[in-house]
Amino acid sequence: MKNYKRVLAMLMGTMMAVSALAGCSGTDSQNGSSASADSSVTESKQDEQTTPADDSSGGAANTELSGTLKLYGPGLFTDVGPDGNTDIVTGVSRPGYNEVLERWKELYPNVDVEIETIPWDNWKAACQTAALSGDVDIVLHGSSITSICEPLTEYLEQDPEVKDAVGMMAMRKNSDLAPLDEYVPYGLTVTVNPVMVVVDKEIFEHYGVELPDYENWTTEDVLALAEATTGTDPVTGEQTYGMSLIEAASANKNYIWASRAFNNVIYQWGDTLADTTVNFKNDTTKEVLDYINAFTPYTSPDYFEGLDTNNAYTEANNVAMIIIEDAYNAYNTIKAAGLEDKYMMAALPKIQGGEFDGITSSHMGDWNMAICNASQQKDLAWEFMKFMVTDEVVQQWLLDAFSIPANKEASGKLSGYMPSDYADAISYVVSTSPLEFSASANSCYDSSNFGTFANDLTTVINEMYQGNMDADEAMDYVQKNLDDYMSTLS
């Protein structure tokens, strides 16, 4: 048994003995973070109890705090609604957020919570407008909009156990608050969505290829396995392909994990962003781009149109490895098809060298909560956000809602919800990733501060895929746009 699995087993034994949890995309996505069509303004289920009471875990309820908190934004609350729903594809039923509000009222009977949910379409503009109204306390998934959010540094210093409890923080750069080579926390991550690899075990078996050992495989191993599983399936006689990268419309996200795997740190941070240098054009970037492009012969021609995974998670699947961002949704689809034994999940290969040598290159998307900087109830907002990442009942609700908690202890309980072929790999990523390893900001990639960098990466990777550009031309294109943008900051 792998070392990690032995550690996980010991952790699980400890967790069962403890009665409470410690002090945890094209579009932004996380299981429970792609908006449903039916978005509406909803209010909390009001609890008329205003006298001191005991919560269900035996602790005294806090009757000193009072007021009404207003939450606004997209994400998981939008998806599940107040009363829950059932997915029409997988048949999975998820509990509504009223269960969270009921738990909150047990602990804080004099504090009401109102939630206004919105879809992902134009969500940033909608959140900014709502914040300007002065009537929002918590911005759901708001950490990316630093202009309307309160930095959490002081709050985390007061409650250090919160930072220790989660496997990811919503980090951003702000030279007014900290040196640019450091990150400033702008939100608490409630749920995470690690980038994973779905492996079709049957295709590997048909080709006589050993399944990947994701705790030890390298970038070269991934490429070699993609080559070994591309061709005519020896058993079925059907054409198979070794790899499906993250969809072409979000091709920049392939650069995120590959650049991290090769430890391609391109930033030389100055005192301000204007003093910062971005050295995109270098030998390691060339290696990263050539590596991504090397998967082209082992990728379906339908990849560019987004049609290569039409049969994913079915018996007719013809792709050996699929890199995905929606791990829990993928598992639920596999389970609904009765194909849990056909597939498994793996983490992406480890980082080669540098500060984070040996850590998986799988980055994570998230669903987070941020304190609106116009709120008059910031301390109360912080109490609710802490509750969302530390309360035992909430963590159970997140698991029941088929989300992956950022709380490390809670995510370790995934083995009770899915087979170890899936749960172990997901928990491995969540428990070992550094706090700042997000899809938006890490040591090799930052989509928030450098103009059209993310879009430019998608453009050049797709142009390379189509044979219209080589790595040198791609680097020239991106570096020129970076230089042009940086010159506007001077």
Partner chain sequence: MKNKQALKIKAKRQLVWYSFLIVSIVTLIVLTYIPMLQSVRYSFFDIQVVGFGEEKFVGLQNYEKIMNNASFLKSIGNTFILAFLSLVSIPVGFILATLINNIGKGKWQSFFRVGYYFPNIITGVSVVLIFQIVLKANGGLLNNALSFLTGQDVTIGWLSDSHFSRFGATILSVWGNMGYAMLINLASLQSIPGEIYEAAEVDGANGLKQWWYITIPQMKSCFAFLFITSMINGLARFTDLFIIGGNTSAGRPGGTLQTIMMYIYQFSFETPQYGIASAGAMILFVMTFVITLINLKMTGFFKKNKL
The other form holds:
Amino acid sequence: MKNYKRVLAMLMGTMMAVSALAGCSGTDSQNGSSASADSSVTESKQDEQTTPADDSSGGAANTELSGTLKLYGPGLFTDVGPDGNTDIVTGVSRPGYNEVLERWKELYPNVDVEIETIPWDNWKAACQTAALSGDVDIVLHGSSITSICEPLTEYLEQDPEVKDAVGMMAMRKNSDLAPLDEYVPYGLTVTVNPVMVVVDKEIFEHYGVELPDYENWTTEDVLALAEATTGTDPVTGEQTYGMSLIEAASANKNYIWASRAFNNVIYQWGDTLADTTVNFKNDTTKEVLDYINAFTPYTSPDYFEGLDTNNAYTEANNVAMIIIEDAYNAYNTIKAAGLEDKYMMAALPKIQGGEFDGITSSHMGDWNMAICNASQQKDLAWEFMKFMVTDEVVQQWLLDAFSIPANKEASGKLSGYMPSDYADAISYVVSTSPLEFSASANSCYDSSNFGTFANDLTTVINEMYQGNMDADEAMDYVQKNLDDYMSTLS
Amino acid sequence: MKNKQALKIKAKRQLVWYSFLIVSIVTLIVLTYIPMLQSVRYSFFDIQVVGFGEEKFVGLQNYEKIMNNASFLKSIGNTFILAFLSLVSIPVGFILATLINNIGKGKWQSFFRVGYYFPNIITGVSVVLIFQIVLKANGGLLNNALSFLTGQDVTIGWLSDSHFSRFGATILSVWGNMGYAMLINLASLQSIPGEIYEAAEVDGANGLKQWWYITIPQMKSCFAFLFITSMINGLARFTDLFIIGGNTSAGRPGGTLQTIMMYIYQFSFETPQYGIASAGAMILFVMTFVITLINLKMTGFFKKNKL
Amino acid sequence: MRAKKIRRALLIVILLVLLVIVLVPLAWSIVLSFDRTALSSLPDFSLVPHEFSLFNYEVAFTSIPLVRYYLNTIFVTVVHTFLAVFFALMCGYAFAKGDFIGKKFWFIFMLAVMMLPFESRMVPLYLQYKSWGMLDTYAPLLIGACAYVYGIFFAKQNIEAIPDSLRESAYIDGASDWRIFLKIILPLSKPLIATLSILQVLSNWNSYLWPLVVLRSSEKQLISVGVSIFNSQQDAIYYGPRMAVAVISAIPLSLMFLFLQKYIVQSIAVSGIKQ
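Switching from the form predicted alone: structure of the form predicted together with its partner chain?
Time for the whole complex; same chain goes first.
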């Protein structure tokens, strides 16, 4: 009997606790958002704060701007956390983002910045939903979701020095704002990730193969070297493999560089996307797909499960060339293992023909910031983004956090951080990569405007690797989905 | 006068019963039905990301597009194939339950009950991670075991070759669900009245005959229940396949593991076309609803419960 | 008699062997979580760690506020389960024993959305909570518990099996339906409560996307999101620490199951499944 009274009491208690909790935090979040939503409150705050500041004017601090900026998204801030983190294997520590915020506070004492970090898993879904709350000013890595972002064209015209300072911007296409063969900047790139080839010099030496001259090698050279370094190592007697492409789960990324190297232009841009024609099915595409697939005999059977590079950057490494997207991490791992002399980095082969003839086909990934178009304080958001790519303290912080800054001056300092065997190749890619170019929306490959194109490419490249498709079937598959998608545009 | 009084009492009784339901009904209306109506609405609009950009009424176009889309049709096929394959957990669970039941009640029985149910508890990313290694083509545990048994070198890419991926994914789901199937089968087995068997023994029926003529018929509704719940779960399968595909909804390898849910997710968030995603969700909803109705019919809901 | 005994022993052996096979992947994960060598490359399969150490656990505890996430998750799960099971029993009772207008309609009304995919109503739902000012609170994670459809179905089947005679005699004593529910039905439904609780805990413990989306402050986050943050903080897939985190987050579930398992079997046995 008593028991059930107790149960009932507990239930009541819980219910009350829950409702109290919901109530309390409800007001909490209202307080939080009032800064941005209720402009009259912000103004009055601003008055209070600027008056005393005017008396003590002096120093570089900007006290005119005030408010609370909210940043939301995945990437570097998540990786390092507020107080920094230490990688458990390499043992290298990276400083936390509080350092950035401290610097910001020095410059803009009246602007609070709140960073909400999320992991990469399901990040697109999370960012889109968070943007709906109207409580996000900057979407970290947001430029891929153009519909929630503000184009930056006007801001860049206002502050032309920003464009000069960076070596890359997050470009997309939007027929409403610019012809489709041109780019619209949607995000300010903070750090870049050039796609690099890690070369095991020892394996090359064992086979008596000359190291690549990465500023001049061609796609054929890469294939030939992969072939030459596959087999039984003449010195160690171990099985080695010539190549580890970008992991199978993102096989589309191999298509990005290969299609660029072959200058396989597939888009004929019209006035709008609907008028654009996509000729994916053509002879060059076939060449590209066959080229990627030609590496199959020179890759480890563990490649497909992403396990072939488990021993990379150790003494037991058995892959001569590894294509990677996170050059700095790779270098750190190598350095921590004390193997700096064993490896070098190279750029991907040069582009043959077309607009970019002769430069490397290595593209760059990035980590960018974009202004959420639901934000009430876009100018303030721009101010912060500008700060992220131009402020010297921040650039130093980025380098210390083992990132390659998009800021050209800062990325030039890379040679102070790693030996020339690594820094030179990275700098080569960073400096040759055209500013007006986007790896995710260009004339050979566009993953942002053509539906499931990227996923479909991954699918067919994997299928070819498994021997379940040939290049013709692969092209039919992708072209069919493209046509399907294009028919939905009207 | 009396009539009124009786009516009042009746009305009061009604209110009492409704007081049990009201919270859940309101919750469902507010948190499920209203958002669902929103989705229904979106499914008639050309809309990319909800809340951003223009919304354009397009009538049934989204449905037309999606029904003509090869990937969507393929994802429906995949979903049903995977759901049917995962039904293997039912016979597996039944066999286990029979064996466990035969050792009689006691410590051993509860030990096995717990042991076999364990995989059901441990789910999530880490399990998939482990299975990616257990099932990998080159030197994975399963392939090693098969190589040992067959004396030949087996290198099947259980999760990486599109010819086998559905089986690999099924191994994963059977591993996770057979404990549940076993538990339910066991409970049903143990609730078959012992007298039936005794009577059969008197009639001289042997073990196999008993099993065929008594056990199986008695288990019919248990199988039906498991069949329906597995099917419904299968239709909504998403998370593990999403992880196998390298955190994309493409259904890697070769699109063979792209389920309807993954298709919907892809168009909701990865290549945002919310209108199309909503149309997909509505189609999925109708399919699950039909299956639920069949379920109710099979369990005799409409006849027996004179609701 | 002896033949029977041998047969039983043989059965036990077969079941043991099968069980070992089934549990191998699980055992391996646990072993890996204690293995110092399980980092970016996976050590060869073995049933004892190559180099035993608690290193992975230290890493897990020091790199993210695991305890905090843990407590948050326990709070949310407990409240959620409590609400879900209680309201499911209430509805189950009404549907099993009640006699009121529209019973069939409401039952279908509830079952109809049993499997409506959450992802497809996530965005509208989010907008609703936003308009109520409930974002970044636990409310969006908890309120939904008040309609646990599968639980209602299950509870109805179970409560139907409780003989009417108990209720009738209580009626004669003048007890109201609420009184009957609280004093007769609830106490008789322990196995049912246990089963629904564990099903609830199982399905909530690992939920990821919704908490990720509605909770904005990192100190409120749940363990599933914490695990994901942990994974993205490392430069590569480090198997050992990952497994350690997985093991830690699975412990409460396992304990709960061990304690409740005998009720679960009972409640499944009385539910509608065997009719």
